[in-house]
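Listed next as structure tokens is one chain, alone, in the form predicted on its own.
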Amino acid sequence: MATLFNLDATKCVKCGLCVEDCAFGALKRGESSMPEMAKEAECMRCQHCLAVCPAGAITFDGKRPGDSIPAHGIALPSFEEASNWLRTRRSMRKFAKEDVDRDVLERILRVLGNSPTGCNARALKFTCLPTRNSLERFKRDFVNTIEKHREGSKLLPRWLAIPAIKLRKGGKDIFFRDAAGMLIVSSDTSSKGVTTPVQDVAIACTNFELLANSAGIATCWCGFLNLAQSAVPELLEDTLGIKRDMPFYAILFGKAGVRYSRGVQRDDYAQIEMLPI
């Protein structure tokens, strides 16, 4: 029968970096000093032990390591390579009128469960808009719940009010900004182990954002959905069943509808402070 932490004895070399590396004492050097879970209740789930094993040894939770990437010899971005990305990047609020590739899409969310989580949580949904009419159907159903709320006297702010008005009415809209799709990132704070749920939905739609733009596609924070949501708490949970007191932020995606020549200058924006050695 298949347990959490499988051992192939026949490749182990008894060098006990996987008990070395478990930061939470779930392993420990058995008979013949080879390794054996000691404290399932205290294994995160980290999956380190698979990864540090030099002999490819450990199967941990079925995934074996011949199914893993190698870390050594891959392509990896060069720092210049990271900071030019960084300092080229826009948030695109003018999108073109096309779908994005659904397969690059789909591969994309993929990469995005390896995103970190705070104790391991791994408690992220990511609730994804894929096209120009699903957005629109979302958009509708965004503007209904918000009239909705407005009807039964609960005052909009005018920041609110006025702009879903002209939405329902075929004007701008400086909510979606006519993108072609959106993905919302929420945290399940009721999930055993959520420690940092802000933090990891942050990181996640920053992981995103890099891997879209990798792969071509312009992408906008989308703060406008928070704002909404604060003034009706209802929003996303009538919408997407997204439930009102999960973490969340919605990131707008489509091919880019204005193409910029040179990036920013904000290094100076920087303020540094080395402590003393």
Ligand SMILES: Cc1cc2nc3c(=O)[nH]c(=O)nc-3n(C[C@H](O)[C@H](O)[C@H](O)COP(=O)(O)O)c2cc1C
Given for the second form:
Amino acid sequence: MATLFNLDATKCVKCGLCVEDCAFGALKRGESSMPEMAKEAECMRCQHCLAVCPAGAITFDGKRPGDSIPAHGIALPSFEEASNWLRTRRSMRKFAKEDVDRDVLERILRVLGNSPTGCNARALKFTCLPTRNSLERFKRDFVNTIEKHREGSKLLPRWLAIPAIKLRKGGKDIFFRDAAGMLIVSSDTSSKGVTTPVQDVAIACTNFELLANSAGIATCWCGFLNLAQSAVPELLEDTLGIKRDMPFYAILFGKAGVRYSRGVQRDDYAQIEMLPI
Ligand SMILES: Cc1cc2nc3c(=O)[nH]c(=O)nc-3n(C[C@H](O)[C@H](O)[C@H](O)COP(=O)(O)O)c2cc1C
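Having seen the form predicted on its own, I'd like the form predicted in complex with this ligand now, please.
So here's everything in the complex, that chain up top.
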């Protein structure tokens, strides 16, 4: 039977870094000071042991060190580049007509699996509506589900009912901003070890925004979808099979339909309290 933690003893330099870096003490130094898995139940499969080993001696869950991206000598954004991104990123509310490149989208989605999750639970699901066509189809289902609900006992709030009617009639789309696509990130709270589903979803959405923007794709968070779901709890379950108790958030995306000439000025807005040394 394949084991989770595999050590190539011919490469191990007995530095102990993997044991020190193991967050829950699943690894220990065994005979001749080499690391071994002591408490597999404590292991959260974070792969830190694989990542920290300077000798490339650890294969974890079948993942070989030679297949990892190197952590040094690769292009990373400088502080200036990262802060420039944060200062100039904008919520896009006017999208170009064309769809985004499918290959670029798929590359972004694959990288998103690297988003951190509490206790490394990795119970996120990425539901992507990649084209205008797929988003339009969803919008029709969205309006139908809302209207079906209206026929039921409860009355819909005006902020939902009126824009939904506009959407059906092809009027202004304040829900989805006439975007070219949408990503919904949800967390399966029934999955083992999920402790921070809301945060996990928000972090993955932020990472999507960062990656999409750097690939020339504009984005806008879609808080309206959560508001709509709070009024019609069966909304995402009926339309996309995302269960009603799964925390989620959506990001609209597409090619930019407007070009901003400058950033806004919020550097002085952060309330920073630096405590005495
Ligand atoms: C959690 C969240 C939900 C949002 N929901 C919407 C939304 O439903 N529709 C929309 O047009 N903008 C939405 N926004 C965009 C905010 O209005 C926007 O971030 C804010 O006005 C600042 O503008 P900026 O993102 O261009 O800096 C949302 C932003 C966040 C962070």
